[in-house]
Structure formats: C-alpha cells, structure tokens
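This document starts with one chain, in the form predicted on its own, laid out as structure tokens.
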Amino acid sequence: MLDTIKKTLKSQQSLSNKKEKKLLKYLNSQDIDIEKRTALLRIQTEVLKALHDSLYSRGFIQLMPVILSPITDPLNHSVYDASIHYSKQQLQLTKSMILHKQLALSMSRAEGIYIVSPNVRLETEEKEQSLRHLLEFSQVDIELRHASQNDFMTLMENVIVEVLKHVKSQCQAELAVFESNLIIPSRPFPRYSSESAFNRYGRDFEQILSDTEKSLFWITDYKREFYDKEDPNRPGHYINYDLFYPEGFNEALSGGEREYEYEVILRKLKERNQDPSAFSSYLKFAKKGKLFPSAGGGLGVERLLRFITKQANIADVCLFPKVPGEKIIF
C-alpha cells in the first residue's frame, strides 16, 4: 500500500509542491523507522502503565478527559482561537484540565483524581524550532486534595523514579533500540527559584539548567495563571513548580497550588486583564465556597517518551505528530 501511494506521488508534475513532498518524505520514514516505532510503542504502552500502577497504589481515582468546555486553562501565550461554536454556545478544546480538576474534587469526596487527557494548544509556529512543542498532546493531569507544594513535588518524584525503574526493568530490548543508557534519578530532586536562577543564569536559565543539571529538578516561584496561588506572606511570589529533564530535555511537568477562594481569583483574573464572564460558571461554584485548597500538575507523556528514548526531536516519538507550522499529513 505504502509502494503504490509513494510511486503515485512520484509521477505526479506537482512533486515540487512542498506540502506533497513532505506526504512523501513522511512516508518514506515509515519504511526506515517501522523497528523503532514499534519499540516506541512498547515503551509508551509500559509508561502508562507503570503511571497508573504507581498512582492507583497510592489511591487516587482516575477520570475521563474533558474535551469541549465553555471554560479551559487560558494560557495567555496563545495567539490562536481554539473554539467552535454549538447550539448558540461558545466552547473550548482543553488546553489542560487545571479548572476542572478543581471542580471535580468539589463534586466528589476523592482526595487525589488524575487522568490522562488529550490538550489541543495552537501554539505560533516559531515553536517549531523548539523540538519540543505540539498543537496536540497527552498529559496525565493530577491533583491530590488539600496538599502542598512539598507534599506534591514529594510524590512525583516517586511517581517518577517508580515509571523510569519500571520501564528500564520492562523494555531492556526497546531502550536498546534507541541507544538509551536510562538512569534512575536520586531523590529528593534539587530545587532552584526562578528568581535566583535569573539572577544567576539570564533570561535562559531554564534550558542553561537543563542542559547542565545530571539530574531532573525542580524551578518553583513563576509568575503566571491566575489559578496558581500567590504566597499570602510574599505577594508577588507563588507557590508553584516546574519539574524539568537534564540532558537539555526541559519541562516535564508544571503544577502549583490552587487558589480556590472568589475575591482573590477575581482580583487576580482582572489584574491578568481577562475577563471574568469568561469564568462564569467557575466563578460561581469559588463565590459560593465550593472550591477547595489542592496542588496539582500535568505531566507531557511525549515530552517524557522524548527523554527516556532520547530522541532530539518530539515530532519523532509520536505515530501523527502536530508540530507547529508543519503541515498536519494525519
């Protein structure tokens, strides 16, 4: 099937056309990488598995993805509009389920909720030069109930080391494949503050770190979404946290606690210069004291195949990769 597509390309005068050439140099990679995919699916399917193992151990419940929603993170970076318009409503494709795993712990008595949920970011093609950025991605959500900072950071570092321990034990053979020396990190993880990394390294600090550090680490105290909470004794700090890769891998996962009290969301969101109408019915369950304190983070399931199989590029360790201002073949 593969030989006859190709051969109709190749005859066709339109071969120059960039679009058609990259149909043909994609499918040309699915002859040469078909060992490698295979092994990258192997690896991927014990990743998962080994994080629903690790977390279903320690309790936590898992929910379903929320796709559309008339509320989503709001990730002002973005430039593009990720909605559609149904039945006289306005809905947005999940950026990340941050609103609604707050939600879900105020309509449930769980204490720590993940699942594993499909993001849709339209992010400006110059990203494309990051080799690590997608228009779509997994990432397994979670959120634990009136946790801290510490308290999260604590378990994702065992989270981790239990999936990286389980994946170098399972797929010995695949990680071979990639020439993949795996190791298994130490804990606790080393920490840095964003403002004391500046200070140190510039405005790069993030990817000066990672390319340096042996070890994955921790940058907590960015200023961001309205969602992550301000610390009540140094305003203008948060209590957040990036989890980043060595090797020059970057951001793993990225979480914070909560704020979950109105006058302060609202105060916050007007500061950020968005509008709250577009939190309605968010807004309603904080004014009415239904939100509670909780930690949480998403962690990039490609962005972590991309680290344990040591691929420089994310588009690589995905079947149909999004990559920003690539031309979508699948």
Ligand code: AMP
Second form
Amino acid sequence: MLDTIKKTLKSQQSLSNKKEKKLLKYLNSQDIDIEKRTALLRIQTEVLKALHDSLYSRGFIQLMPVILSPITDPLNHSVYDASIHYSKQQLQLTKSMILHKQLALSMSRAEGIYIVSPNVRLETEEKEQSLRHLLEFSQVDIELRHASQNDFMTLMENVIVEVLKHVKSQCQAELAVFESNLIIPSRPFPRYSSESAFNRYGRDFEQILSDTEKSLFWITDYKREFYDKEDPNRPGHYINYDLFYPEGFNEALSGGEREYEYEVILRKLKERNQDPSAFSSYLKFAKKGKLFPSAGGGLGVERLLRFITKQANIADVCLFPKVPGEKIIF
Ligand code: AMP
Ligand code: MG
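Output the form predicted in complex with ligand AMP next; the form predicted on its own has already been displayed.
After this comes the whole thing, all chains and molecules, with the earlier chain placed first.
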C-alpha cells in the first residue's frame, strides 16, 4: 500500500513541490518504523483493554463521547477557538467532557462513569517544544459520584497498577522493541502539595519532580477552572490533583472534586472573567439543584503510551499525530 502511494507520487514528477516531498519523507519514515508502530498498536490495544477491564470490574458504566456541544470545558489557555457554526448555533468541539460527566451523573443513577473521549485543543504553536502536546488526543475521562479526592486517587492508583501489570505481562516482545523496562510502582504514590513543591523547587516544580522522582506521584491543590472544588475551609486552596510520571515524562492525569452548587459555580465563573451565557444549559441544570458532588479526572491515553514505550516525543506514539504548529498530513 505504502509502496503504491510512493510510486504514484514519484511518477507524478512533481517532487519539487515541497508539500509532496514532505509527504514522501513521512511515508519513508513509516517504512522504517513499521515494526515499532505495530508493537505500539498492540500495546495500545492492551492498555485500553486493561483500562476497560479495570473499570468494568468495579461496576463503572461506559458512555459514548460527545464531540459537538454548545458547552465544553472552558480551558482558556489557547488563542484558537475550535468552534463550528451550524444552523444558527455556535457549537464547540469537545476540549474535555467534564461538564457532560457531571450532567450524565445527574441524568442517571450510575455511580461511576467513564468515556474514552477524543478531545480537540488547538494548542499554541510553541507547545510543539513540550513534546507532549497534540491538537487532538484522547483521554479516559472518569467520574465517581459522591467521591472524595482520596477515593479517586486510590482508585486511580489501583487502576494504573493493574494496567501496567497487564501490559508488562502481555506485551513482553512489544516492550522489548522499545527497550522499555516497565517498573510497576508501589502504592500509595507519594503526594505533594503544589505550594510545598513550588516553595522547594520554584516555578518548574512539576518537571523537576518528574525528573527526580522514582515512581508515579501526585501534586495536589492547583488553582484552575471553575468546576474544581475550592476548599470551603481554606479559600484559595483547591481539592484537586494531578498525577505525574517519573523519568521526566511529566503530567499523566488531572482531576478534582467538583463544584455542584449554582451560586458557587456562578461566583467562580465571574472570578475567572468567564461569560456565564457560554454555559447556560449547564447552569440551568445547576440552578435546579440537579448536579451532585463527585470527583474524577482524565488520563491522557497518548501520554500513557509515551510513558510505557519511553518515547521522548508524543507524536511517535500516534499514527496520525496532530502536532501544534506542524502541517497536518493525515
Ligand atoms: P487536562 O484536564 O487538561 O489536564 O487533560 C487531562 C489529561 O489529558 C492530561 O493530564 C494529559 O494526560 C492529557 N492531555 C491534556 N492536554 C493534552 C494535549 N494537548 N495533548 C496530549 N495529551 C493531553
Ligand atoms: Mg492538566
């Protein structure tokens, strides 16, 4: 198949065209990497199976992803807007399913839910340098009704250890292709607060800890989007967490306990200069008292594959990578 495409391209004798040269270079790299890509896809399949099995065995309900909606995670960190105008409505491409996860818990009696959720985030071009950002990626997005921060962190420690054990036992040959020595972390994972880590290591505390820690670890208490719960006993502190990989691989998951009370949500939107009308259907739901306390988080699938296969660049664990600032080929 690749050979046919390459022959066709050559025969067109239009390779002075920069675009086609780039495509040919890409297709050649596909040849070189075919063994690695096959191993990668096997590992990816086992990772997803183990995640499904692990959540299924605990009674979690799987939801289908939402791709288009008038509401999505605000995540106002990019200058680009992934929205579509359709039939007099402005629709957003999903950045994360956080708001829909809260709504789904309210619309059903499910105790725990998860979605393998494709996210589109039009990250700014300089994010290419991080080697861990894509414009399109997937997260396993999980939410647990009436759960605490501690409940969710313990759940994820168990799930991750189960997934890593499964991959280690089922993918020995594939891991060898990547020369990956997968170490199964012991539980509980170390926990640091962002404040103490900042005081000790300065602004770059996440990367420094990721470079130096021997195991996966948590950092708690980040000021961020309105939906993460602010500690009512310690205003200015947040009941949320990020999970990090060791060996410099940085962030794996973000999550938190959630706000569910209308007045609190409205106040926090205003504090963040966010227009409440952009969330009107969600806010109507909250105003009727229909949101429940919950805790959850989203685990990046490509980031997990990057860690398991020890690849420096996240683009190398994707068949069709969408790298910030780079031309999209497929
Ligand atoms: P967030 O809630 O924004 O932290 O996203 C949840 C998880 O998705 C993160 O912890 C990462 O593992 C992953 N993730 C977030 N943004 C990206 C991105 N641009 N490219 C790849 N993975 C991402
Ligand atoms: Mg995050």
